[in-house]
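Shown here is one chain on its own, the form predicted alone, set out as structure tokens.
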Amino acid sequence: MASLWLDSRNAIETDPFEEGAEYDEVVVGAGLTGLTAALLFARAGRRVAVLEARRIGSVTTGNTTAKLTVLQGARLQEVRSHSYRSILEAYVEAQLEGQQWLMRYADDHGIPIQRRDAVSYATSEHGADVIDREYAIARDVDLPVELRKDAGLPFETSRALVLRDQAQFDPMDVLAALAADVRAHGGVIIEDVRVTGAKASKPAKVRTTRGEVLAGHVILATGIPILDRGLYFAKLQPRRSYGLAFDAPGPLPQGMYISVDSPSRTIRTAPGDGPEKLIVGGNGHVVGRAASPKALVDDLEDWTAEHFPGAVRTHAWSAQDYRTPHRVPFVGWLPRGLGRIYLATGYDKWGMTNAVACALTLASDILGGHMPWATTLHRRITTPAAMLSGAYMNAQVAAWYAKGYWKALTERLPEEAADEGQGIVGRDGLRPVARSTVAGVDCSLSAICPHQHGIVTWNDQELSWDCPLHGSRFGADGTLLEGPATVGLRPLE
């Protein structure tokens, strides 16, 4: 499932790995956060290395819908209800600064960018109430939003909130420019090297699948931290959502749209060699907990066919992001990292602005700088609402832990192979086994996630094993794809 952005992308020039090399900063992850942070450090004359387990942009950034906007569905009221006013104001300031930085960078480097209005819309009376609340909060923090009855979409809407002059782009255009810029400033970018651990010594020792490197500081820009210090895996909820691209007869809506009703729907267009592509996304869910991700993708396609007759699907993909109990990102130094290990996570699907804001925060923390909004976000107090949200998230994890083992230990694994494209979990003796058949290959693995030992579930859309506890994902052959795990599922004879 290659995204529209990754499908025809030319290779980005990278560098060889040098075991034992020492850098001022080692950035783990070559998405928008990692490459922006790396550039800020490289511009300051620092020796920087970016280590990417797969390919540049291959995980979250290359699978986003790439909407660069400060109007983010019903985000403002979510932040306000889980925090307090000063945090909301700081969050908005961070979004504006991240947006402005990326827009300037795109303009300076000739990156194609399309100015579009951002529109949050509702199709129900409940959704209309949500829009009204978002309007009041947005105006209270001085965002020039407009309230409308109609969203200008080919179906009925009950209310719409508009913020003019926002932006959309191809995220791989941005990553390619950032990567070239990092290397032009003396940094190195290395693909196909997975970081498996780090020791907060002086200098820090970074363990990888190719050997060890040394760093003054380590930046974890991996979506969810791959180190368990600080227990961030227990403070984040991993969520997966889907994107589809279509050739569709015009005219197409010319804004960037997202619904506040459930199930979620996001709509935008993308320029191509011919007519614009229509991009539709949504149907998000907690990783590993959907009965059939394929059914969710089919539902999204059916919805598009209903409202955009004649649309023909050309691409389908998915992305993973993480929600915090506070509804604002975690960014800064990692506990027990001795001031040498830092992280950025918890963008909750609004990574274009948050990634840059977090990169600016990290650079300020390490190089020295004064950004009042970053200071405010660093010093936030956990409210009762955030505590309740975190407790609920972990209660769900416990429930899925128990549910997984109950199924794995009470259902005997069939002797026959799974059907093509399917995976099953069952007991072989007292051993939980995950068995799948993909492209005619029958593969049996330990069903126990190596991170916190949850039982994985089958993803029938991406043909992967997904952990419903903290979002680690594995290929049908057990290969690690993403998440807090640092090794794959164990193969069984």
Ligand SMILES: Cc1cc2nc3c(=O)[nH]c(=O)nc-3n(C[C@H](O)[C@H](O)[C@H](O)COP(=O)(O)OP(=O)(O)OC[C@H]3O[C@@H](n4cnc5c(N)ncnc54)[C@H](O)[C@@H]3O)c2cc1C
Given for the second form:
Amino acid sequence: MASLWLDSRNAIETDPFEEGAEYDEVVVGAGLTGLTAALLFARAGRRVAVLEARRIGSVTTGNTTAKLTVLQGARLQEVRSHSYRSILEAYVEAQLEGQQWLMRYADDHGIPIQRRDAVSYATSEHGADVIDREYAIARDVDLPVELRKDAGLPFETSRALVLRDQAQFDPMDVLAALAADVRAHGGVIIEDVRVTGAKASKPAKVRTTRGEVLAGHVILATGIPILDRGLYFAKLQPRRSYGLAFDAPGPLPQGMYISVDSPSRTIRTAPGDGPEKLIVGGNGHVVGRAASPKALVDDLEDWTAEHFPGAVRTHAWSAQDYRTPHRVPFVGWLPRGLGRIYLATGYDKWGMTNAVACALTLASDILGGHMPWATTLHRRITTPAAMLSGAYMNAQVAAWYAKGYWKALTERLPEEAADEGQGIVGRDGLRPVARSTVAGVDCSLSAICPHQHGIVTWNDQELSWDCPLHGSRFGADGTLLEGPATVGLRPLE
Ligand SMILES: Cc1cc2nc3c(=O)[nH]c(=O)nc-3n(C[C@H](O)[C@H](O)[C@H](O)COP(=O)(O)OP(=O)(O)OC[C@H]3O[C@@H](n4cnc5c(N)ncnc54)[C@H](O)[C@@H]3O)c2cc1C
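Same protein, different form: I have the form predicted alone, so give me the form predicted in complex with the ligand.
Now the full complex is given, and it begins with the chain already shown.
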């Protein structure tokens, strides 16, 4: 089901693809990172093209919860425990700059934005300790947070941390304005063109599903980078979570809330045609590793019914974002890209500020500029804690790789088709096969992800095949949806 933001949204005007065209910057991906970066380049008089595999906003930005805040759950202590104090300070400055840029942009372009207090809350004693630590760290970096017992939610909380006057919006309003602005500054935005590779020659050659284009610089704003140089896929953990919108009897709580306990819960409202909608999100997990995503959505709905009686679900959606071992985004030039290929990734569900901060960083790297916080973040040194976190991520990947092949090669694929809405993986001869039935269509595919050869698992909520290694996702017919893969699952006879 489409998100509240993408549902009934009119198509955004874009441009035709021109094979062989040469640009100063080719930005790959039309989410918040790509369009903000493209605008910064276009404003500087550069010839810019944005190449988008699907539609503007169709992956994470159009499926976010769009809370624009510097108070990000327990993020500050996560950054601090995986990095040095100077990195934490630079991270906070980056968040403030990203937030201010976006707020100013919204004000200047008449984009509706609601000022709201951001609230991190706990319901357990352990969570209260987390909040206390976040309070101390936030105060230490001069964020004017306030500690409270009551979060102002219709259930009991053990502690709450408040940062006033943050913001929320409809992310598609922002993307539509950025896209129009890029085009008004002479840039082009092309949808339905997937980049499949890039050669760091001078100019760089960008291979796409519709032919080649040339670029002075290539910016990978694709969520997880689609080129394997630098092995970023092995340094990122793809994490998926769920969003639900409800018609709910008011009055509704007016903050933007996120729990620090597990399972996570995020709550905000959104203006609608009539009364405000209630948005509830959470139940995140590593992509492809939940036994039943549908059960997680049902659980969120039950939780909402318990705490907001009378709420009626109108939308359910999900999306993924990428976590780095040190909890700070990766941004800058790609190794072996000869200074011509750049990337930005790893926002870990705090991309409204981070995407803009990374776009500002990329523009400053390429056009020249000086932002002390960006220099500090570029010079980040990996700490033992971050190394441990990365090693753990990769041990889990190895375990899922083995688990996938064990299942695929020891369980025989049943003769009969899967039940409607279900997918099964099993062995057919020596081939691992993924077989699903969706809308009555029985489809058999290779179960091997074309990226790093993991065995895909069935997502019973999205009716998709998801790779538990690095987060590539495919439709029931094998079409590539998102992630580091650049081609779909191979169909079988
Ligand atoms: C459920 C959820 C809730 C969130 N809530 C918040 C929140 O409240 N506040 C907050 O700050 N952050 C939040 N985030 C994080 C935030 O939404 C993301 O970090 C941000 O939207 C990422 O933007 P992006 O431009 O990097 O990626 P995307 O929006 O995913 O854009 C990448 C684009 O690249 C395209 N692409 C990929 N591969 C190719 C290719 N080969 N060729 C061409 N195009 C390609 C994709 O189709 C896609 O459109 C949330 C994330 C999730 C998952």
